[in-house]
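As structure tokens, one chain now follows by itself in the form predicted alone.
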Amino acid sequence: MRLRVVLPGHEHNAEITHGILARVGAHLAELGCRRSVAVVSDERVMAAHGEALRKSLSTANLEPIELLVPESEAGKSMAVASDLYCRLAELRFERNDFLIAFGGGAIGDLAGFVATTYKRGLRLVNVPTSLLAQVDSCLGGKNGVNLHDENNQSFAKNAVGTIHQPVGIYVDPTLPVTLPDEHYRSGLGEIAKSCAIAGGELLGRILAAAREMEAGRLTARAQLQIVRDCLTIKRNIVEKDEYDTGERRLLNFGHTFGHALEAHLGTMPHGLCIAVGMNVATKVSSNRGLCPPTTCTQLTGLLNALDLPTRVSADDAEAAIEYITMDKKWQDRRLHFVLIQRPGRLKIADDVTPEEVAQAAREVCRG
């Protein structure tokens, strides 16, 4: 499947099919790549899939220059970005040379940020290998790094970033089979978010796919269709609001408390934190009288069906609350918060207070 993304002044394709990794080199050559290609990745991804990418690039007479960084959120720092700038400069990379983000969502965030800011613009190619990156973060152009304190602890997720669209996206839904279970489930968290946004047929299809899961994993057929569905939903929203000033904020459902929880815990994968955040956001909506009890039941049922967490300990919830105002959705001393009426009908509010979110988190996590 080829999904066309059309934005003002920029168009690109997302190619979604089994085996697409073997054709990435040929596609880059068609896009004008004629020399070395920087590949930002980590050791685990390169061990699992690096040989296939190397072969794809060499077949097109392109030389991969592998720039390895720490795994997951540990690599999303200004320090790591600075190291990459220096490596690119030593390698004499020039503006409009190609950089491949080859990995999960954290790799995509970091590589996209570097591609945007090094000489004001390398040509970015996204080759997502995690389920989360494939269903969500590979499309839309958002990137960024986290801020760290004097103890090198992350406290503000994606606080420094840009929007920089890739020239191509290549998604092979067979790649996430190598993910550890917890990180695979993280991708299911973003799938649940897409369900909440779209409702309707997607919700039914994912609940049906959840019943057929084997050892906590979607079947290959279901995963291919769901990746296509989720990226189509996101494409449709991003095309209307590339710079996240209106409708695109709906994609942040569950992210206000989810990001705070992620910053506090440090080790819980993004999508699992977002699952808890969606439950908290639904509780905020319920407390406001915006959604009926059936919505709470539907959301909890969806999370349970996908084996996603709905709560954390009361102590962790309390500690996470301290991070809420660090989130980039805190503007003019107000939260831009996504509320839910029912799956398929969400709204953005700018009058939700941190105290409301804290109260909902306490209620959810007390059980």
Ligand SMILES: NC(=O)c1ccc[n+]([C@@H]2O[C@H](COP(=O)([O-])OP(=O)(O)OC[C@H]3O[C@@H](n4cnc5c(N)ncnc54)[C@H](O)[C@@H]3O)[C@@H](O)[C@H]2O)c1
The other form holds:
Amino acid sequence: MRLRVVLPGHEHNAEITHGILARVGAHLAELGCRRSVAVVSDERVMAAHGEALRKSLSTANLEPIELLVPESEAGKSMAVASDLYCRLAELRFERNDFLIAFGGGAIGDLAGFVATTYKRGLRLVNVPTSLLAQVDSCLGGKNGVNLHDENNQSFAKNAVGTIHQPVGIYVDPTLPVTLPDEHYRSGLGEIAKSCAIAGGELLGRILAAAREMEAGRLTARAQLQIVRDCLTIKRNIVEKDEYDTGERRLLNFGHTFGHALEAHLGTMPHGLCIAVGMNVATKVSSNRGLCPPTTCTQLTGLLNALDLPTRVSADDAEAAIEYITMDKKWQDRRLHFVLIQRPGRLKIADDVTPEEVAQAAREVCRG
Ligand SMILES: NC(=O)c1ccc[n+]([C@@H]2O[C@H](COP(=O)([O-])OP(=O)(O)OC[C@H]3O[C@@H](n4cnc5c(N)ncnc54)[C@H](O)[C@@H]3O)[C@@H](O)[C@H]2O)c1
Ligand SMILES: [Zn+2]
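Next block: the form predicted together with the ligand, after the form predicted alone:
The complete assembly is shown below, putting the previous chain first.
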């Protein structure tokens, strides 16, 4: 399947097909890539799929220059970005050269950031390998790194970044088969979010796919279809609001409490935090009388079907609440919070208070 992404002054394709990795080299050659291409990735991803990428590139006479970075959030830093700039400069990379982001969402965010800022923009190609990156982060152009203090502790996630569209996206849904279980579940969290946003047929399809899951994994057929569905939903939203000033904010459903939880827990993968965050956002909506009790049941039913968490311990909830109530952003100005009426009908509010979120989180996570 080819999904066309049409944005003002920029169009590209997302190819979503089993086995597309073997044809990435040929696609890059068609896009004008010659000789060498930078590949930003990490050791785990290269150990699992590096050989297949090398082969794909060499059949098109392209030489990969592998730039390996630390895994996950450890790689999303200004220091790592700076190392990459220096390597690219040593390699004499110029504006029209290609850079492939080959990995999960963290690699995509880092590589996208470097590709947009080095020489004011290399040509970026996304080859997402994790479920989360395949259903969500590979499309839309958002990138970024975290900020670290003098002890190398991250204190501001995604604080520095841009929106820079890739020239091509190649999604091979066979790749996440090697993904560790907890990261696979994290991808299911973003799938649940897309499902809450889209509602309708997708909800039915995902519940049916969840019943066929084995050992926590979707069947290959269901996963291919779901990746296509989720990217189509995201494409439709991004095409209407590339720069995140309106409808694109709906994609943040569950992310307010989810991000606070992620900041507090440190080790719980993004999509799992978002799952709990969606449950809290639904409770905020129901406490406001915006949604009927059936919406809460539907949402928790969806999370349970995908074996996602709906709550955390009361202590962890309190610590996450602390992040929100202490956050100066909430005190200084109105923040956008995504509320739900029912799956498929969400709305953005700017008058939700930290106390409302705290109250809902306590109700959801009460022991
Ligand atoms: N830019 C966006 O629009 C956007 C959207 C959502 C999330 N994100 C970001 O994405 C990140 C989370 O992404 P993620 O869930 O992919 O986690 P991740 O990138 O941290 O990867 C998780 C782990 O899986 C490994 N991995 C990836 N693919 C693999 C494969 N096929 N086989 C074996 N191991 C593999 C990685 O090496 C890593 O250890 C966060 O930093 C989040 O902020 C960005
Ligand atoms: Zn997310």
